[in-house]
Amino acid sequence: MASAANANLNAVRETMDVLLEISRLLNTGLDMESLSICVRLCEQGINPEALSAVIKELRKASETLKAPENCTN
């Protein structure tokens, strides 16, 4: 039983490592934690394209909020 759990855990780690490498090659800017959250959301049935659109909008909003901050420094 324990060896099956270890094998499953190793498979999950390997899969996440591969996904992270693909993410880096595609310059997504996602770290391991963010990527893991996205994968879990997709596994729960969230539309990946909709998730991508939300991430892009959040990044735009973040940049917009940072822009005035950069002007005052």
The other form holds:
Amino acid sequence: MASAANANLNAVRETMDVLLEISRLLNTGLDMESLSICVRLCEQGINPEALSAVIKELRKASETLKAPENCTN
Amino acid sequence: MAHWTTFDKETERETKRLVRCIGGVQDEEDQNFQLAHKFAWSNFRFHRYLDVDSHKVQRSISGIHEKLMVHSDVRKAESWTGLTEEFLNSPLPNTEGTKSDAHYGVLSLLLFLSTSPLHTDFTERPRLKEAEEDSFDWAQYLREGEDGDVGPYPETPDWSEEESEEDDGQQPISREDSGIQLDRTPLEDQDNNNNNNKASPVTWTVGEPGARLWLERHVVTPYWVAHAPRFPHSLHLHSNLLNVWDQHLYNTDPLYLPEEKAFVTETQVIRETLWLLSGVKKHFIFQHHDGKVSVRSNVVVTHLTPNCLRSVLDHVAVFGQAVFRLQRFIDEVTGHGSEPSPPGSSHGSSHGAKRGSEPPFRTYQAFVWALNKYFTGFKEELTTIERELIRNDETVTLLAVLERLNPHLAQIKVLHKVFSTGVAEVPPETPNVVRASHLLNTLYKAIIEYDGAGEASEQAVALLFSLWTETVRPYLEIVDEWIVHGHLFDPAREFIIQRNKDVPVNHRDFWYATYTLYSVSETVESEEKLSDAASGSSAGEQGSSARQLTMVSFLKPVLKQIIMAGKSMQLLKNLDCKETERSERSSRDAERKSLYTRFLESVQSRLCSRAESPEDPAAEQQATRRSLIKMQSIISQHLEIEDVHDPLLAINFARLYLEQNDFHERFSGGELNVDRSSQSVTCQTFELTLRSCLYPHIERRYVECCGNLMKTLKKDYRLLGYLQAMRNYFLLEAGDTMYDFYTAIFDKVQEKESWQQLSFLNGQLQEAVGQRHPEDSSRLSIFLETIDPSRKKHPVNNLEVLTLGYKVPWPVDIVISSECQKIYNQVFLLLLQIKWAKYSLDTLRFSDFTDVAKKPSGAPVEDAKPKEPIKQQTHRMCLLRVKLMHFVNSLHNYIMTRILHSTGLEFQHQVQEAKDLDQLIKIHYRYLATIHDRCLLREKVSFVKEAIMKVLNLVLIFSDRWRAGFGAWKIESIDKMESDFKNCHMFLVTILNKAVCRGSFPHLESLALSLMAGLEQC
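Show the form predicted in complex with its partner chain, please, the one above being the form predicted on its own.
Following is the full complex, with the preceding chain placed first.
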């Protein structure tokens, strides 16, 4: 059983590797961590388009959040 | 939110992580975080987006693939399809199955997020596949498609390093016995590495007895062994010409005795040729005997007659010998050390090691460095040929190889020629300076010689020019060091100018005696030392031009500047410059480019400017053709005017004009030159190159150095002040001061007191000078010299014991030397004598006479008879006095105004414009010579001076008698004085008139006129 779980884990890890390659190819800007979060969210049924919109928005917001900080610094 | 399911909670947790991860806000209490979270959450829950459509995603995937293909990004496209396929078929952590909605969801998310996948620089990273890794047969995979080709020699025994380590006892195949000598000279290292077919880094040992046999069969037959086995070759007639020829000889010549022959193949001959040219010393076909390379007599190839082969190989041997000699020279200079280092960077450690403490001879090192550079390129070419030969892709014949090497061989010939005249023929024990300048001269001459041949020797000129630029480097560095830092660094004594060690800088002889210019006369090859006089002053210049000396001819036009700049710089460095400029200059020095770099840069920029102009040769050619046609039509019109219809003539005329155009361009825009690196350009009018690339830099430096020195001398060291002081005291320009001094002496003389006491004289001088020029009082002093008693007989000569001395401090004493002071003193004495005469005449009073006249009247003892003569005598005395006064005043005026003043003005003007110290010294000397001359002090006109002295003497005697009173003189003595004066006067007037009439001494005119006027009154 343990070996089966282990195999599964390996398979999933490989999947994530493949996914990361795809993400790199598409230049999405996601790293492994954010990618795994996204995968989990997608699996939970979150609409990918909504998710992508949220991610873009969050990125923009964090940019603007950082910009004034830089200015004040 | 109590109704939330665990699912919702999980989603919320993920959302928070997302916000943290993407938004970068870590604190959950943060307002921003909450806002972001709320935003995300609401978006996730309330949106209007459609659910994921797997078809759509699939379409997008293939769309991207197509896009990548369209952009020829095949690799990426393949990766893309492979990856997506793989992903869709892989399991996800919490989803069962493959190609599920979640899969598509994730993919579509990535597609939404993707930004310009076309422009990303993507290379697929190999992912670890643990499970598969072990079973994967890499060897199989890599050899796929090779279908078992085991190489050209399938029966090759297995060689392995392990095996060789085990069999220590077995002999390694030495390269010596294969005729392929392992070369130990540093230059050929890389070469040998390239020739690795012969010497692979693995130690090849013979593993089994059959191995040597195998080598013989497959690599090379040991043709170098006596009675070597014959290799199999074709039986075609062409391959057996030797046999046919032998047979023929055997048949025709009854005495023909077939010799023992060593058979080789043409490939072997080619390879030995290549090795020979690359400097390998041990061969089979070529033999070395005391530095001479000859061809082994019994070597034959099957398809050529022995004579034919020999004639070709003899030709090669000549070049082999040249290479060998050059190589040996390189080895000698580098001392068999490691790679010769560029001169200057390290001072030849290997060389130093070889010759002990002797400093490295940098010119030779530089020359060797240049040679080495050339040989590196040459050997590269040889290696390329050899590699082609080994590859066996195409037929390589000896003739083809020689044809290919022909330009190189021609260059080697040139190099060897230069080497043998420039280096080899120089007898040993020749001083380095001669060697260096001879080598540079030889190169220089060779360049000019080949340059004259025009395009035919472009290559040679390019090569020689690059050689020359390298070789001249130490010289230019020495010059640079000297004219920039004032330090002549030349440990090997190779520069044509050398510092004499025993003269310190702050010595007055520094300027003259510090440097020795060595000049090598080409015809006799003997060294001449032109010390002192030649070192930079005009005498040196004349000497060198007159004798056609060839001390490094390229420096000749700027030699004077170099010497001046160098000496000025050294002097400047040793002067305590008061300006702060010094520190600035030293800081700037770090950024300064050396003379050599500048020279190279100029040469290169000159080359570039020429190289860039014909950018497109085809276009240019077209343009030329077009202008040719145009020109032709014009010319044919011209010709037709004169009834000549000859199209050929027209074309030739047109071409001529065009060529001339080109010629003009060449002249106006500078000449074509060598690109040092590519060595591809010729260097026409080599001297022009130097003129435009080297000399200006030196010239500029010269102007700068000498300008600085002049400024420093004038400003900080009051040079002009001292020159003025000399005029003030020696030429009596400070009239009032000197008047005080000399009248005190004259008064003493008149009172018949002794005046020749140092204390009195110096006291008077100090008193006079101290009042008006206190700064000079300590410098001025009077000396008494004992003079020749024979000259003492005249009172006017009494003054000649006086010598005025002015202590000139260093470095001004370089200009105002003691020799100069001597001349000043001569003029000074003359002036004093004139002043004395004038003073004694001026101070005579008529009252003396009235006293005399009264005395006898008070005692009328004597009869009235003598009264008449007394009156007459008095009258005559008065007349004589006036005449003498006229004479003395004329002379005085002439000297003080016409000569000293005007010449002085001229001198001051020239001093202001003097560019360098030498010029200044020369101007000063010329000035002194002029006044010396014009004051009639020259030996040649001593008779004039004698006459003047006689008159002055007469004046002194006359005034003496006048003062002594009436009774002291007699009528005879007046007669004598009158006649003496008349004679002298007449003589002077005649002489001066003659001189004036000749027109050679225009300045004498005024004196002659005024004296003549005096004479007419008589």
